[in-house]
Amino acid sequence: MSRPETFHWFARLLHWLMAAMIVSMLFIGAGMVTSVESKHTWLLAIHKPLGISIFVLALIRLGFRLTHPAPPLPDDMPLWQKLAAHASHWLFYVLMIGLPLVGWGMLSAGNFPVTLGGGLRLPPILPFDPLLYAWLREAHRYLAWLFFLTYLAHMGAALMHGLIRRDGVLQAMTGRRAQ
């Protein structure tokens, strides 16, 4: 299979739909933990359906992405770079499933509902635990802190190849070819 020259459409409009999601979340996730206010409940309500959705996009995103290969990056961006790009886009699809799962399966054992509006209710994926609610919520957290990270780093990464290198890397997202 030959790789193009840009992202498939699909991947394009999976990456922008799913990064507003992103940061969003990142937002109301910082807005929850900090807010004893009316405001919490109404957060958690969002926090719960765009984590699912983030979840279930991210699978499709991953079957796409194996099915349909990446634009190459340019031949002299240095293997470092390279490595580290390749690192960090696996470690988004990690945290992309993964940071879900863990807040699925903390609300779980503290026997909280997954509740995704509608009546609409996810079966706990783990069984009611204290102790393992407690390790959840932290490891939850950290996980939030990694995204929050890599994602500063992406944005680093991204503005470095469209604004100084200008080597068609952010182009192969945004759909445009390099000039």
Second form
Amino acid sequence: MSRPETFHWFARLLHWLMAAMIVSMLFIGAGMVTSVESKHTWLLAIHKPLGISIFVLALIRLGFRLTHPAPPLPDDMPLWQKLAAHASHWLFYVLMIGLPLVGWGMLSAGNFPVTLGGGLRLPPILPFDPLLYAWLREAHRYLAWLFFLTYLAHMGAALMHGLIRRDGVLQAMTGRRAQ
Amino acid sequence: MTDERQESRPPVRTTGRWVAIGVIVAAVAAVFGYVGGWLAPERLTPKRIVDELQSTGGEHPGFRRNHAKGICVTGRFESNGALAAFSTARLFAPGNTPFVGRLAIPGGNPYAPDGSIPIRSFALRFDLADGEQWRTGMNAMPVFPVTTPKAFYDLTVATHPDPATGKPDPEKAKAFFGAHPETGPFLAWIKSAKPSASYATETYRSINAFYLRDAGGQRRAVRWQVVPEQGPEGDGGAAAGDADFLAADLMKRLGQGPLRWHLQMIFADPGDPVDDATKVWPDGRKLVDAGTVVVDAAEAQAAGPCRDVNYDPMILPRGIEPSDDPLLPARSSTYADSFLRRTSEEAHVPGTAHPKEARP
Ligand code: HEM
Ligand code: HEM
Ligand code: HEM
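Structure of the form predicted in complex with the partner chain, given the form predicted alone:
The complete assembly is shown below, putting the previous chain first.
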């Protein structure tokens, strides 16, 4: 066999680390904007640096993925499922990079300082434009919801592979060989 | 590999596993729905507070949902350096820092007569030389009526004008104030408060407490106030029947020269409440005059530089930090909600009302 059958350990490490970070971010984001309590403050203080970390890791991950092809999906998977799997993976890349950029961009366009805590502050990436702020802020919300729905479908599919089909797809990411 | 997979084909009974997958996915979705508030309708959210403010003030797309009527001002803060020993924030070193400010009256109606309420407000966004910002919104009153966002919401509901009479129901208001003794100092003050004829002669206060942090890392609780240099003399009082005398007075005064306020920091003594905006700190607290807030120009908010500013009091430079006052996170999250509503309306985001009125 010329193709590796599990993902490279580095790809697996990034996958699970980032999955935990991103799922946390979705909950942190949804929770902070619906709270008027002190958790609004500390969740927002986590949200921005964590979001920027996801952005940086996503760039590294994209570079790694482009140079290290994924193991092939099982031959007997229906074509539509293969297409859906690939499309959702690339959608994930778009969101992992795009959503933090929208967050950073919206704060820039709103002329809010992009503070990450500890005195760290990022430069604005867009000029002050309140209308653009509004569009990006709405986009941040709807893209986050799209992210969440994609994550649900992805997790459901992964569990289906692992528990129902038991075809080694889940193991390719967990690293344990298919029994 | 393919063979292995063939061997591990599922047994016939997969129903239980399908159910397990369904339960996992549904559980995650439900937790998200709860955290995001859709499955927790009883939670007090920024949206509920702003909806309530909006329904009290009326639908005025493009305007702030509170303090809707106001005027933009610009100028600079001339620091005398006296506060530099207590806070590392750059603007307290000797020198000037420009600001974009806004003078306003509370309430969600941008056409409310200036005499209808005895409170004026002053908001400032200082643009520090190093790119940091300090935003503050101050009210010309000694205390806030309530301690918590929940009580603020209940107060707004209790004093909401009755659709039938156009006036708040006195019974509901009485019941609220009866159940909220912390409103006492505010009620005592407002009984004798008169709407001022000028923005320029008011003392504006942070009301919420904050901390200053010095270069050695020590933190001190403070409240601040801006105290006018100009006295009430010569403002001639409000013309009867004039609803917009505050802006007219401001323009007239600025025609004669800049207006000045002293930015003063009041330091808490041990034991002073730093998380309760309904309580004044006794007189005689240590006070440091940090310099002068100089306003030299004003501009209608319709196209002025303060229009698209969210004076979120949690946007602070290093050297100033929030206290545990529960009003502060509520202000931050509701101002963001109000700011998003009005900018979305300006941007004609689908589903928002278009700003149709001329802005005063
Ligand atoms: C993968 C990364 C990210 C995810 C999954 C994410 C997710 C979310 C979600 C779900 C919300 C709530 C939206 C709503 O219901 O209105 C939100 C709000 C927000 N996000 Fe993010 N976000 C990410 C990255 C960022 C970054 C990098 C920044 C800025 C540097 C940022 C800044 C914000 C801010 C400021 C808000 C709320 C603003 C307000 O109160 O109006 N986000 N985010
Ligand atoms: C928000 C969270 C998640 C994101 C953003 C995400 C993203 C991705 C991406 C982009 C891939 C393609 C491989 C790569 O380029 O790294 C992938 C593959 C995979 N993920 Fe996730 N994932 C998440 C959560 C999960 C969860 C919770 C599970 C399992 C329960 C899971 C199981 C898998 C599996 C089994 C694969 C391999 C699919 C294949 O062989 O093509 N992922 N994931
Ligand atoms: C939980 C309590 C409070 C709530 C829910 C609340 C709500 C609001 C809202 C929604 C706005 C409009 C924001 C915008 O669209 O930019 C506003 C403006 C304002 N608030 Fe509050 N507020 C609260 C407490 C306070 C306190 C304690 C002060 C006093 C110091 C204060 C002073 C101001 C000022 C000065 C403005 C006008 C800022 C400007 O000119 O743009 N608020 N408030």
